[in-house]
Partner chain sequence: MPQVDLEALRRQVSQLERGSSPVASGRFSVGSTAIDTALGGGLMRGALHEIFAGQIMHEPSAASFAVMLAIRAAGERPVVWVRQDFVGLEMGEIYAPGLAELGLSPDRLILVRARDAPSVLRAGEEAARCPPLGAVLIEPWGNPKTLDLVASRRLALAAGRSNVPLFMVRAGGTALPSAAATRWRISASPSVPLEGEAPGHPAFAVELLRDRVGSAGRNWIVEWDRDRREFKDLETIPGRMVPVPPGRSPDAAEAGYRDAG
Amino acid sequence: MRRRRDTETPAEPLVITEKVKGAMRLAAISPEAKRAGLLPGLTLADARARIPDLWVEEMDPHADAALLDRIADDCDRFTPVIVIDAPEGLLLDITGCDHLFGSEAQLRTLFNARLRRAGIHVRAVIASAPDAARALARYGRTAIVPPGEDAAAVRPLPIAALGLADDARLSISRAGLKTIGAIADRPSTAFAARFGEKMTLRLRRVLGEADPPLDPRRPVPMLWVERRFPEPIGRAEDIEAVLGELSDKASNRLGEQREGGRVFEASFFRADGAVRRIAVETGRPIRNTRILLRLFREKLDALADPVDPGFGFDMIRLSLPVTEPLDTIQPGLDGHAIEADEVADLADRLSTRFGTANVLRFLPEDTHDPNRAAKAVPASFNPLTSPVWPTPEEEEPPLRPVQIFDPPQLVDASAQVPDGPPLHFNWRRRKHVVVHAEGPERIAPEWWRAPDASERDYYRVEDIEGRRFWLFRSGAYGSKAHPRWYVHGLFA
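For the form predicted together with its partner chain, could you give the structure of just this one chain?
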């Protein structure tokens, strides 16, 4: 992949340099440099000696990776399944996508034209096996390999196309084997014994006999629907109408599969290549277009940086990475279930607007540590078992505060006896005189979490005005460190 220069400077040979073992060497060169007789691997000093008028840039792997990522984003419009083949390749799984563009050839033409407009030269090859396409793109001349002819197309390629380590490649070529076909004709056991199973596996993959594991850069959605526009659209009403149409389509497909979506992601493909993705999540599987649109409206409304259509979107896709079984709803049979659904929808809307981390439910935890006795989880989180909160004992006053400080706040307290409750304490610049107190309730820290923490003696105290506090003393009188008092919570 090469990036054409934007400026119209005279075509000086461009070289990209990289530091290899302390020497600056050429890592990549432009066609002009190639014509001038330079080769990658040459030291920069040698290259300068040959061509003094050289345009030198340093290698920037991060920028390369970022560019590749942007290109991959843009290629998302062709298929959602894209594998990054670093440092300079992309694998697009176009299974089932070609018909959207007419044919494979048309897709390829469109693809090339799109990237060329962005100033990027690519070699695109369509083949059945990913590794065959990969090898052909780098070493072959074929553009489209008809189904089933991968092996034939790959056979004439040099063995370098296998992507082996240098010493292995050298040994094989020294044996007089120059092409992949030559290796494929010989029994694989000999190669396996000499170069390892890996080499024969590579060979089989390139020949299309074995499938490589693919690791798409984004999770492959369970289901997706998309809409392309001949003229880019940008008005909010148009976008919403398209989202509605896509939701309807997706909902129909979900209905056929008796499923509902948990995550819905709308991807907006701008004509200039930028892609913006907006996702909404639901607490339970849904396929109701009205609810879905309402969530999207909430989300689009709440965005800190609104979706900028620029010169317009030329494609919008709705993909569902997560779907779950959802049976056909029979309305009216169970009023209770419908009410529960309404509350779940409310939680989804609030989560969409305020973030899942801010719309919470509480789950009980089986621990003595008061800080961990309740776990706040997103309201959309569905526990497998329904939580069981301990029932308070009858006739007992509340033994735990309604509000708690994390971390506990240090107070200045004085106690009458070493193990007794405080007589008074100063908190927030006020003196609180204790009139009633109960305690201590000793809570030992969980040693497997905080081995150095000291035990805490908790007291419920009430001051003269009737305010009720949850105080604790950390450490005992008489020990090395002076004990300290904290207010941990406030009672009703």
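Having gone through the form predicted together with its partner chain, I am curious about the other one (the form predicted alone); can you provide its structure?
There are no partners or other molecules in what follows, just the one chain.
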């Protein structure tokens, strides 16, 4: 509409069409088209018969969903709990948020004014029950429902407000029941027997007698603090100062709860409705403002697309989606606790700059399979239980090499049968004569992962030149398949 108004050609009535059962029908119409007598659901042929000059556009569900998502991002300034009610609705849980705007009426006024300034027609209703608010927004005229009066407010609404299928709605209307109140006055057992429990559950939810489960579009943070500005800000030093102030507030609240944050998300709300979010993760819970600000600086410096303030930010929010218990670190006499904290701080900085997928560490796995004895995880990953690496006995050689070959390398070996160690083997065009050997250590395969794998007999061997190897024999002598020897690792 804005694009056509910029031209000198007068705008024709706009209609949006979609194909329904092979016919093009009007899905949405402009106010001009409505005043001309058109209605949604009318076929395009009938609409052109009434008004030959129409501006026709096809429905674009992906663009509609993207616009609704953008609107939902901007609505985060009112509450972090937002549910997408496709195709044209949003459900905002403003419990505990109305005092930030003065009252529910003032919040609704600000909400309507903001969306209308963006050229969006909006009908907002505040009610205790989510389904009651949805029904009143689409079919009623109420603005704010007093607490406890949801059932009385929705009784005059048509049965279409229940959102039933067309056949169920037609059957109920043919019985002479035109409003929600008429259905509510009759026993629910008859409706449940005819239309199922889902229909009666919808009725109870619209009346406010049952609470529907809400599925917010974004996880609800455990804690958040925010700062609103009468005049938008855009200078980098002002933004950093506000982040420091919000970090102090969040740290104080975390300290009261004896918790620390694992994930911190800064949301920057631009005056034009765009929202930019920057998140940092840590390998252990923290509540140190200095460390947090340094991580945000690292993240901002590493961004390929810098945060553009545009006309300025009118609100900044710091959210903590993930928190964990955190007590004061008690440094030991050896200082290892402080060293471990410094190493974790370094890992957080590297992960923030280069990405969590590029900074890894190893964790032991509870398995006897050498190929899966350790796994690489992001350095910021913090398991629920602290795994313990096996500790070798004092003055004993290691049982496993530090690094193994993946896959194991095939060698040509000669050995005593049936279970003797290799006498010599050829590997990488060199012959190695074995002078010392320990084993075998038999490792059975994990049958639930590789049911056809053979047992392995592992040996630690040393050749005549002092080199030490970790070899295994796959299969057994005397079986149908001749056993094969592999080098799986090297000892330092």
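Take the two forms, superpose them, and find the largest set of C-alpha atoms that agree within 1.5 Å; that set is the rigid core. Numbering follows the first chain given and starts at 1. Given the structure is predicted, the values throughout are model-derived calculations rather than measurements.
The Cα position of residue 446 differs by 2 Å or more between the two forms after fitting on the rigid core. Annotation for residue 431: C-alpha shift of 2 angstroms or more between the two forms, rigid core superposed. A displacement of 2 angstroms or greater separates the C-alpha positions of residue 466 between the two forms, with the rigid core held in common.
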